[in-house]
Every structure is written in structure tokens, then in C-alpha cells.
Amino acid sequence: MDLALEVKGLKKAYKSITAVDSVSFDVRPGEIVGLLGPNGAGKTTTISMILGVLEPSEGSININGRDVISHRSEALMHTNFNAVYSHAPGNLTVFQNLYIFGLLYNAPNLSERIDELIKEFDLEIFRDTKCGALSSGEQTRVGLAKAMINKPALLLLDEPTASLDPSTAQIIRKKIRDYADRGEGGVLWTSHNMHEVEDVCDRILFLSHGKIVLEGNPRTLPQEHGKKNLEELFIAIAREPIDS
């Protein structure tokens, strides 16, 4: 089976200043991977490489097998992205914003999986409501709704669940759970919350000054490292990189 993703060597320079400085990792299928750092560690930055959005100055970024670079559109048709700021179109109902966007994506049997998505995440009541009328939990729901659309062997999440409140935060980080799970496809998610990452997340890392410098799992990472927990290890890791 493919990995959800591959990165290799990944690299983003402008001028005299280097974002991303050879990064490397995976995903794999029905795993999910923390990617944890600081403002200007270099995270959103690898993500936009990962989306196609930029260029790198050097590397290789393969999803579900297929190069980001040389194959982009093929390859970018086996992910999808979510962002708590990413809201979908608010004039346009809940259906209507699935619909296009599992059109874009190609989707097959299109009406049955609305229908899935719909149930799954509790949007029964809101099929015909504009989007821009709901809550930000529910504008969540919707929004994983579409990032789940195509099924994607790469879920791309950043800061998901950032502003909701504690439950429907909770009931959102279940419903991405059960998604890898299911084995259906790799997530790579983001997240300033350590108690979050700590809940959900299989394997983290830790990227500062564009490199990463330590990685593990996010529930035994912070003892070997002498630290209480993970927030403890993010803010030493923010104040002083520990080598890898």
C-alpha cells in the first residue's frame, strides 16, 4: 500500500531566508501525524508545498504515490484541506457546497455520498441552509464534510478545531479518529492545542527554524525528554531547539 504522503528533502528558500530546510517524513495510511511548532516554525509553509500553492527550491512530495510536482493535479485529486478559517462559500446551502466541491473532486456515486456526509456529521436539519447562517461548529462540520468529500488518502488538517468550544471540539476530533480508522486515508494536522494532539494525534513533529527536530509519539515524547507533558516540551523547544 502507497503512504498517505511522503516528503523528502523538502526545502523552501526565499533569497536569504530558508522556511523549510530538508525536511523529511510520511504518513501512512490511517495514521495520524501532528505536525507542532511555533509561529514562523516553517508549518503552514510545508503544507502550502504539500497543496501545490508553492514551489519548493528542492525536494519531493509524494501523495497516495504520486508526485506533487510532475502530476499535480493527479495527485492533489487524492487530498483535501480544512482550516477552522477556511469556511465554505456562506451564500451557497449545505448541499449546494457539496455538491461542487464533490464535483470538482470528481466524486463518484456524488448523491449517496452527500447523503453519508450529511448523516455522518449530524447536517440533516441544515441540508438546505446557506452556510454563512450557521454556527462556527457547524460551519466546522460542514467544512470536514467537504475535506471528506473525495475520500482522500491525505486529510490535511490545520488548527481544525481552533475557537470551538470544548464539546463540539471533542465531537470533531472523534469524527476525524473514526476517518483513519476506518483506514480510509492518512491525516496531517496541526494544532497549537498540546492536549488535543495528545488525544488524537499517533505521532508528532516537531518543526523549528524549518527543521524538524524531534519526533515520536506525542504521549511518551515529553518523559524522554525530561519534560512533564507536551506543552512543556512545545515551549522548549519554542525557547530553545532541542537537538535531535
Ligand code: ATP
Given for the second form:
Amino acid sequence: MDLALEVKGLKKAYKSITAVDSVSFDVRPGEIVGLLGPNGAGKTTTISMILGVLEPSEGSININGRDVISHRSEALMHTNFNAVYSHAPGNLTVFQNLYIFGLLYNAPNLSERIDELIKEFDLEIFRDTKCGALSSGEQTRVGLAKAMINKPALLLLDEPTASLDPSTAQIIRKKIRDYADRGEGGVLWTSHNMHEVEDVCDRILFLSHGKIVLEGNPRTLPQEHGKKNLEELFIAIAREPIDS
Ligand code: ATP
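Right, the form predicted on its own is done, so what does the form predicted together with the ligand look like?
Whole complex next, starting from this chain.
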């Protein structure tokens, strides 16, 4: 089975800064990988390159066996994305948004898929409501439904629960975990919430100054480094990066 994502020697250099510096990692089908790191570490730059919206200075990106640079559209048909800052167009209803994105991704059995997602993300009462009228938490649920419309082999989530209340966030984490467990895809997840990362991620990659400085199981890494929990480990690494 192809890897959901394979990144090799990825680099993005600007004039005065190397935002991402020779990063290599993979995400397996069914796996949730947390991409962590302090502000400015290079997480969004990495995700933007994987999404094909930012051109790497060096390196390769493969999504579900397809090279993002040489087979961009094919690779991107197998991925999808949601971020706290990327809202669905506000002048379209929930149904219209899901329908348009479903067409863009050529999702099979679109009407049934939309019904399934509307039910899964508890959006029935908002089906014909314009997205611009929804609360930020409701918009996040629409964004996640949109992100799953094509059952992507690679699901990229940039702080997916940042605008959700703790109860909704827990429900949403479970839905994303279920998506991975059903083997529908692998997930790359950024978050600043260490409790959430411990709860949901199988593996974490810790970025600092554009490099991966630590990788492992979020539930065992803290003890391996003499720390009480992931938050303590995060703070220690963010302040004094470990050499990889
Ligand atoms: P945060 O957690 O704050 O969202 P991040 O880990 O996502 O941070 P990036 O947005 O990837 O960090 O930025 C990595 C570094 O690259 C930062 O120092 C940023 O200032 C720099 N950077 C990003 N885009 C550009 C650009 N277009 N030109 C120059 N530097 C840039």
C-alpha cells in the first residue's frame, strides 16, 4: 500500500531565512501524525508546500504514490485540507459548499456523501443556511465535512479544533480518529494543544527553526526525556532545541 505522504529533503529558503530546512518524514495510511513546533518553526510553510501552493526550494513530496511537483492535479485529488483560517465561502449554504467542493474533487455518489457528512458533523439544521451566518465552531464543522468529501488519502489539518469548545473538540477529534482508523486516509495535524496531541496522534514530529528535532510517540516521549507531559517537553525543546 502506498504511503499517504512521503516528504524527502524538503526545503524552503527565503532571502534572509530558511523556513523549512531539509525535512524528511512520512504519514502511513490510518496514521495521525502531529506536526508540532513553536510559532515560526515552519509548520504552515511545510503544509503549504504539501498542498502545492508554495514551491519548494528543494526536495520531493509524494501523496499516495503521486509526485506533487510532476503530477500536481492527480496528487491533489487524493488530499484535502482544513484550517482554522480557511472558511468555506460565506454566501453559499452548507449544502452548496459541500456540493461545489464535491464537484471540484470529482467525489463519487456526491449526494449520498453529502448526506453522510451532514449527519456525521451534526449539520442537519444548517443544511440550507449560508455559511457566513454560522458561528466559528459551526464553520469549522463544515470545513471538516468539506475536507472529507473526497475521502482523501491524505488529510491535512492545521489546528482543526482551535475554534471549538472543549466538548465539540472532543467529538470532532473522535471523528477524525475514526476516519484514520477506518483506513480511509492518513492525517497530518498541527496543533498547539498538547493535551489534544497526546489524545489523538500516533506519532509526532517536532519542528524547530525549520528542522525536525524530535520524533516519536506523544505518550512515551515525555518520560523518555525526563518530562512529566508533552507540554513540559514542548516548552523545554522550544526554549533549547535538541540536536537531531
Ligand atoms: P505559527 O505556529 O506561528 O503558525 P509556523 O510554524 O506555521 O508558525 P511558518 O508560518 O511556516 O511558521 O513560518 C516559518 C518561518 O518562515 C517564519 O520565521 C516566517 O516569518 C518565515 N516566512 C514565512 N513566509 C515567508 C515569506 N514569504 N518571506 C519570508 N519569510 C517567511
